[in-house]
Each structure stands twice: as structure tokens, then as C-alpha cells.
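There is one chain below, alone, in C-alpha cells, taken in the form predicted alone.
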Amino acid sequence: MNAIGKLRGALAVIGIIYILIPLIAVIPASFTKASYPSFPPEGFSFQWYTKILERPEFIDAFMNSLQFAVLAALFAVIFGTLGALAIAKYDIPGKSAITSFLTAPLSVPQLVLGIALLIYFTPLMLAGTSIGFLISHIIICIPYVIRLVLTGLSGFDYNLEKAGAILGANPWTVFWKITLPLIRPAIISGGLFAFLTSFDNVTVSLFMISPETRTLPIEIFSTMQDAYNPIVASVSSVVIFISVILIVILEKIHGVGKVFGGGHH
């Protein structure tokens, strides 16, 4: 069993490797001297950081993904949240089939999710409009609250609950003052992935494109698609940047891996 251990353990840690090969490329080459990326960087530099500044097509991009990830977390924790308490608390009939479609876009390819909104959009002239991208965002970010809310709940103790409505408190005090405390973790965890999750898209974003809902991911690809420069590595650093931030308050809140169902409080 410990040459069974170590070996997993080894594998995890190539699976790691592999994993980051290419931040170790992309962020090294984002601090180059020369006029193209290269890794090794030839020198060191911080010109094209302050480049990103001189691109105003950058900075729209970056507020535009803010403000659309803002919302779309914003709501997918409202919704989530709902859908995780009532899946929870509730006998519903069909219950595990509900959960796997609110659950689908976890694992439907997102290629393919992309192709189904832009199907279903398009009649509804939801496509290519601020509105069309937010739902997008939002169907895609419902799964992650959803889950994590669900992983919170699984300890959860209905005997507060029941206390609380004995001593006369309505079922919104008892929400207010007793369930939502209790998962508050899972939520924010939850909202956190789902911003990530929101800003970092590219995939389901390309098929509700328009003008007005160009997001930083969408720039960065539109500028690699003319000419790689190292301000494309230095604009992809910030989004990791971002990205790995996130990811540790996550973790330091609820555990990345009770995404995916795994652990209990």
C-alpha cells in the first residue's frame, strides 16, 4: 500500500507539472526585453505590463469581464443557492435527474453548450446582445454554486432549523439566522468559482459575441489571431494572476475539491 501511495503521489505530481508547463512559459515570457515572446526571456522588463495601459481596448475588455462576472456570480448564487435548497430539503420526485440537469453543464463540452444557446438565442434575438452573454454566463456558472451549496448542505443539522421554527421563528428568521450562517462558506465558495468561472470563459463567449460584450479572454484571442506579442503573455499573466488568487481564497474558504463533491465539513 505505501509503494501504492508513492506512486500515486508521484503521478499526481507529473499531472501538477504537466498541468503548469505552460504558465511556466507564458508569465517568464510576459517580462522580456525583446520585441516577441521568448522563453527563456531575453532580459528582463517591465515595458509590457505598462503597455497594457496604452491599450485602451485592453482595459474596456478587462471591465467589461468585471462587470459581467460580477453579475453573473451575483446571480447564479441566487439561483443556485434556491436550487440547492430545495434539492436538499425537499422530496422531490425525479430528484437525481433534476440535479444532473442543473448539473449538465459541468460536462457537456462547452463547444457544444456554445452552439446550443447561439441555436436557441437566435429566434429569441437574444444573440449577440449584452443580455444573450450575461444568460450564457450565467447557465454555465449555476452548476459550480449549485454543487458546492449541495457539498455544504450535506452536513447540514434540520434539527436547528426545527428548533428555531419551535421557538417561534418564521421560516425567513430561521433562513436568515440559521441556514444561510451555516452554508455562508459554501456560498461565497460557490460565487467565487463562479466569477472565476464567468471571467475566464472564451469558448461559450465566442458564440454570443457582439461589440458591446468584448470580455478580456475574447481580446486576448482576437490579438493573438492577428500578431503574438509579448503583451498577449503580459495580459495572460494578469488573468492568471487574478485566477490564482481566487482559487486560494476558495481553497483557504471551503477546499477546491469540494467542487467536485469530494469532503465534507
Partner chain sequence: MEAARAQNHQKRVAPEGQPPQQEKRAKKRKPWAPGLLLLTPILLFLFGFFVVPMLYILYLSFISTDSLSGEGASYSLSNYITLFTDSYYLNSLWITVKISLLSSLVALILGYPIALTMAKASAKMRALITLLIASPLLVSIVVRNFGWYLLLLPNGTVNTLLMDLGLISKPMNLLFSEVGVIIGLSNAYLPFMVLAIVTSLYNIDPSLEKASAILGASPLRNFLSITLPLSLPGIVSGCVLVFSLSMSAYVTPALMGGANVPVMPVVVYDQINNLLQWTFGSALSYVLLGTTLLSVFLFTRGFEKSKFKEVFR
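Structure of the form predicted together with the partner chain (previous: the form predicted alone):
A single chain, with no partners or molecules, comes next.
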């Protein structure tokens, strides 16, 4: 390796550290003994983890986050898979326009989407309700499911479906026994991705919250705005832990980079 190669490598390492360092800093900071957040941490203790259990708002928010994320992912997967199947399989006129429409919620800033939904939901009595919250999250999850399932369908061999039909299977059986098993990895990664998108969301959620619909990122956000407290570090570490588990699964099935459009060659 020549000098330029070494320089390039060193600069790349700096860049990667820059991306990862905020996450790396959070975990040790959660074990601090001090009553204020600091990095490097002072001493070692588990007190900020046991303190989570004394704060019911964090537990409730965590349960809310889980429920909303599961439901949002489920609905986004149902809507998205049906839509992606229709686009991939049938010669619908205006296909590419429909695809861009289905992924359009990605191009509208989440702040603007949140405002639009809040203003629209208020006269409909949906503002601050669980249903309103869920709808807003389904919208932000749909584009990812569409993308992932469409990618999964791109190499799909429709002759298999035809073979099934010729052998006498009805369309329903063909779907359950042939189509679904073949695109299952794409659907699972779409679902996991939708789950994380909903689980992590702050911006849209901020316009949808009410005392009953507070989620974990919202709770972290407001704790950070009021007073910086080491409990944010321990709660954040729990969030990182959950995310890492799902990232490992996603990477195994699909490849995390591909989800964001980074193509392996």
C-alpha cells in the first residue's frame, strides 16, 4: 500500500469514527455514578438502569412504542405488499408514476407531514388519539415496505405461479404456497424496517402525542429539553440494544446498506 492509500484509509477511519462516536459515547455514560451526565463517565454503577424502573413514564412509553411500531409495521406491510405485488405483476398504466406516488411520503419533510396531519385530524377528532398516531406512522413506513418488497419481487419467476395454476391450485393456494414463501424475506425485512422507522420516530410523533400516546423517543426528547439527566443515557442504551438486535437480523436477511440505496456491486 502506498502513501496515498494509507492517507485515504486514515481519513476513512476518521469519518467512520465520526459517524459512530455519539452511539459509542452513550453506553459507557449510562454506567456513571454521578448525578449529572458526563463522558467519560465517573465511577461505575447500575443505578441509572434501576432508576428506569422507578419512572413509570418510561416503562409506559416503551410499551406504547412497541405497540405502535408493531401495528404500524403490520399495516404498512399489508398495504405495501399488496401494492408492490400489483406494480410488479400487472401492466398497470402509469406504473412508474404510481411507484413514485407510493414513495412520496419520503420526500415530504416529516415536520410538514406532521403539521398537515395535526391540522387535518383536529376537526376529524383524530388528533391526539391512538388511531391518529397509528395512521401517521403507517404513512411514514409505507415507502420503505414498497421499496423493499419491490426489490424482492424484481427477480421473481412468475412461471412458478403459472406452474402452480396449471397443476390445479386456485389463486389463493398459489399465493400462500408459492408467491408468499418466495417473497417472505423481502416482506420480513420490510416489516422490520417499518418497525424501526416507527419505533425511532420523533418528528411526526411530536404532533400526534397526547398523555396516552407518548412513545419512548418522545420521552427522551422531552427529558432532554427539560433537564439533562443520566437516565437519558441508560434509556438510550436500551434503545441502542434493541436497535442492534434488529439491525443484526436485517443485515442477515437483506443487508442494511441496500435499504438506503447503497448498492453492492
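Throughout, rigid core stands for the largest set of C-alpha atoms superposing within 1.5 Å between the two forms. Numbering follows the first chain given and starts at 1. Computed from a predicted structure; not experimentally measured.
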Review point. Against the rigid core, is the Cα displacement of Ile119 between these two forms at least 2 Å?
Key: yes
**Study point:** Shift of Leu23 between these two forms at or above 2 Å (CA, core fit)
**Key:** no
